[in-house]
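Here we start with a single chain on its own, the form predicted on its own, put down as structure tokens.
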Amino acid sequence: MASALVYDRLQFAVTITFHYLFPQLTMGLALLILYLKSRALWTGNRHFNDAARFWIKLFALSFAFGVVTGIPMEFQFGTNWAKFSRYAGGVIGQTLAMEGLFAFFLESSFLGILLFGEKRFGPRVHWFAALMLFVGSWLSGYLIIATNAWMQHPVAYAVGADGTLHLTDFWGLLLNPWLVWQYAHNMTAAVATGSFVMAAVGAFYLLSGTHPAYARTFLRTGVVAAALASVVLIFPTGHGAGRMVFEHQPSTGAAFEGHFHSERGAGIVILGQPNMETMTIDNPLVIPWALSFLIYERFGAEVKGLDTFPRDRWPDNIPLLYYAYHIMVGLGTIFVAIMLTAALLLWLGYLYRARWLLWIILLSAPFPYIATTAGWMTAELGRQPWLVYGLLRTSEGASPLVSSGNALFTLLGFLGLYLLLGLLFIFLAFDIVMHGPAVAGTRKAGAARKPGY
């Protein structure tokens, strides 16, 4: 059974993974394409419409991937983790529900009218369609970390007579303290994902020589957003997202900052190699009296370490989950970095000449969806050994009648499919970006186009 859990476990968190690459595409793209879009109704200026709709079809080639790898990760509830389903079945159902039946068709529908009903219906009902893609996009996130929300945090429920959870508040499941912060986070980490793409893919027509108009707004609309984006990420976001946890979670927060003993005046750790077996950081690079300040405010306040906690309710992963948050938030302290001296160029008139920097965004590209998958190992491993935090454990969550050969053939079977699954989007996103958005657009790439800025 033990090995059968292991992998059960990776199996999950392969295909969340996986899918989670293209939901954070398409949720940071819905709001840069209503921008495009508003600017476009505002203006009259063909040259914003057409910008979008080159975005339309990669948001349009990034959703349907993501329904695709989105499906069998929701059967995994049923097939690998019944028991848990079963006992929060009654809690978790509503929120998931709600995302398929009203968040997923709402942005589902208005996409169709985006990629297809141009001709057919006016400007303003087509900037409606991108309002209501946007709103449909963040509602389907805001409801699936809801969900995510309540497995950290649990509120609102009642253990019925059989042992199962039942839900005794509608609104305290939406209006979860935990919630505000996380989903806050979630979808500032998504516009940062949709703003540095955007922002690459301007660097990149610049650096060749093509579509300079389309690479300019591209570049400055994106590198604006992702400035903005990164900040917010830093502080207020992540700053409460981390005290929320030192509050709930307080052991999980040790084990962020590999803070293994009780101290006032507690330092960060920026670099460091967690030592389990002197319960010790070796080669640290320290900050003094910084966490105590960001956690209470105080430079002389305690900060519990992990050996206030009884070790039954220490994270099951100390070493990977400290290098997954410091990951994070590594990477989050570049992009600010990178992003705001782009940013400053950019005011100063020199962005679009500055070659080194275009390189930079350009290869920059891929480290929001690192970033973003640290963030959610650190939330997840953070987690354990609950699945539900306090309630339940990952240990008795699973499927009783699901062996490890089973669990483990599965896992080979989603490892094999979804790269080449990857490798088809890769090709197809590769083949939209190369053919530009002139041909996006309805005019021949060679026309006259009034130039966005």
The other form holds:
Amino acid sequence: MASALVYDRLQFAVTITFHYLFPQLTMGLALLILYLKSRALWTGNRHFNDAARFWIKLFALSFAFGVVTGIPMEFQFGTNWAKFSRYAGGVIGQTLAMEGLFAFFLESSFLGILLFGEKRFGPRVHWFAALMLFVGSWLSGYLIIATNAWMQHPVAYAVGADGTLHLTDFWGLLLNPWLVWQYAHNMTAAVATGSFVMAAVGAFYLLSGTHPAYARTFLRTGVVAAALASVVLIFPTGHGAGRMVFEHQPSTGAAFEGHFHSERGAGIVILGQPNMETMTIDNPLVIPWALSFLIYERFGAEVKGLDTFPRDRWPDNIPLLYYAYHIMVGLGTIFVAIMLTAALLLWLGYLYRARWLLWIILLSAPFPYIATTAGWMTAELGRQPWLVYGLLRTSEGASPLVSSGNALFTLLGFLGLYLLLGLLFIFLAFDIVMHGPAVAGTRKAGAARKPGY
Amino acid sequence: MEGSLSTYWFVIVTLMLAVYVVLDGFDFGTGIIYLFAARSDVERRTVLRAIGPVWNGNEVWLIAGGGLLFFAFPKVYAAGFSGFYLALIIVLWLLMFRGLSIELRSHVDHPLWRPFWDASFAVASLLLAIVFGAALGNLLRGVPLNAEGYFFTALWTTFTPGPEPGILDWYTILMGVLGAVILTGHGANYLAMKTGGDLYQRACRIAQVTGWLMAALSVVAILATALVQPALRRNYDAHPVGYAVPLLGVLALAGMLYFRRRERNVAAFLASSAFIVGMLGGAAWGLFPNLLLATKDPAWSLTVYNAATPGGLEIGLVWFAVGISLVITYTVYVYRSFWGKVDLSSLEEGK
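Write the structure block of the form predicted together with its partner chain for the protein whose form predicted on its own appears above.
So here's everything in the complex, that chain up top.
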């Protein structure tokens, strides 16, 4: 008999994982669309405006799916995590309400103008709408990460007479040191997703010999942005976010690395399977001293292992956490290799003819999604067994009167519904890509695929 | 002192949700009448174009209002959302279908694709209007809160209000029907303002008929409310000035019928909005200071005095003042930008 807690956790994990597939693309594309619109406005070259219009279609599709799958997130704090909401609502309710007030209204207001207003309001207002979409979506990201960062590293709160928390310092909450690194890392990942997808669509058109002018623009823009993002993901943002973990959640950091026993000059595990029975890594591939150096910048520094911490403070699924972390880091490293190679060939003027590399770029499109999902699993599994780190355990946060039968009913409903939504999105995105960008001045291509009603 | 701060937040949250009902309410209403008021593909696209640039922003009032409730009254958010668990998750699913129907319908030109999303839009809108009406009924009737401040209600039990009611009983179903009728008329008034031709004629007729229906049903609902939850009369007895709020609603309804007959479309829509605000304001006047009325023991009710967050409310007021000013600016800007009747020929443009 599984308890309601298992279903509550699974439901939140499923719904947030699925939801975040969409905003990571829209936040990344928002920046790239702003770039294309800016070039169109500055140079007066219609090519860039038509390129932007194509991406606005995919942006709008992903945005719509992000909106409808996003509402359940706020609601579920109350429906499934009532004790947590009661305990921490005075703090995180502030950032969630601010997200609605400052970000969602901005996005929804200007999306209408971005979709329907180009002819009506002219190029400057249309560019401004693209700017506001960028600001709104990145602000939304900031406030939601502020919420998560507070759960990872609670600051700026006080305990009231009734035992619940409330906010004492507005700027303390919004400038949480954890938040700064987590935001930088997460937004870079969103740019990686957006630019990998843009590069992959460009590679697809080049390989299939369609829309050659747009293909080059997409590929060039995507590759340059993806190369920059891939590097920044590792250093400084990934490094900075990792140091926050080792500083404030040392048992989590040890679990990331599969570092069971404290030692001086600790090595970093590249590959291997954690064995929870023997507290070792099976089939290890290790770079000696590297972990000590990365954390403390001294090869001989001591890194605390899991054995330093009481078992009831260990993350509750260490192998999954270990794999999530290693998949994130491993893919991130591969991204750097692919995109630096592509950027080099672009500089040498050889990229558009390098079919082998175009194939790799095309096939790599899903992997930023996987890496980002693994990254969020790292953050969320890493925070366990806490819901609010050090203050409230996950087992103490669920709704007391929602039975396991009710929770399973809605979990199954979400699974079925999201399977349908996922298929729909893939079908519609494929449809948009197959129709391609509308060629300026003609009405044929893409005429029926405009983002309208 | 803390009591007066939390009273401000009671007013703010109530207003946010009232604006939500007025704005997204017309989206639901257009959805309810969509299948029979808009018959050709061009008419249906006209309806979707009339709400297309605004529906998402309208929905944000619910999300922002919910967020404000979450932060100002965490105990109410926790109790209410977990207590109405199934109903709320079903609302989420319906909101998804509603949003996707609007956005995806015109993506594919196929004789099966569009009718599917048309039906999904209409059914989801109707069910949402009923559920939101029933939700208000639940708030007015009260919920079986326990001493710890939690409750759980099944979707239905015996269909009678009592100490252990279900989400649906005869009273909340009545409120659900009333909600659907009011929003149907509200949506018809919106369409009358935004469209022309046959569609306009049908919208006018629907608004006229539902206007009389909502007048009759409102009387029944007010009498039923007085019967089911006598505690709501307490504020009215103590401060009879409060009768002005629902009275304003009644006047607005009369005004709506008057303007409707004269085909003054904008005035009729605004009167319909004022009617909704008056009815919700009247309910809030009766509920205050309660946010969730307990059916088992009145002492377990969650109020502005015992359910507000113990601090930080004044911090919220500062950013709320800034935020709401921006929101009003955008909202006015967007409605002004897309003001006037939907131009059918613009549907045939490249954009």
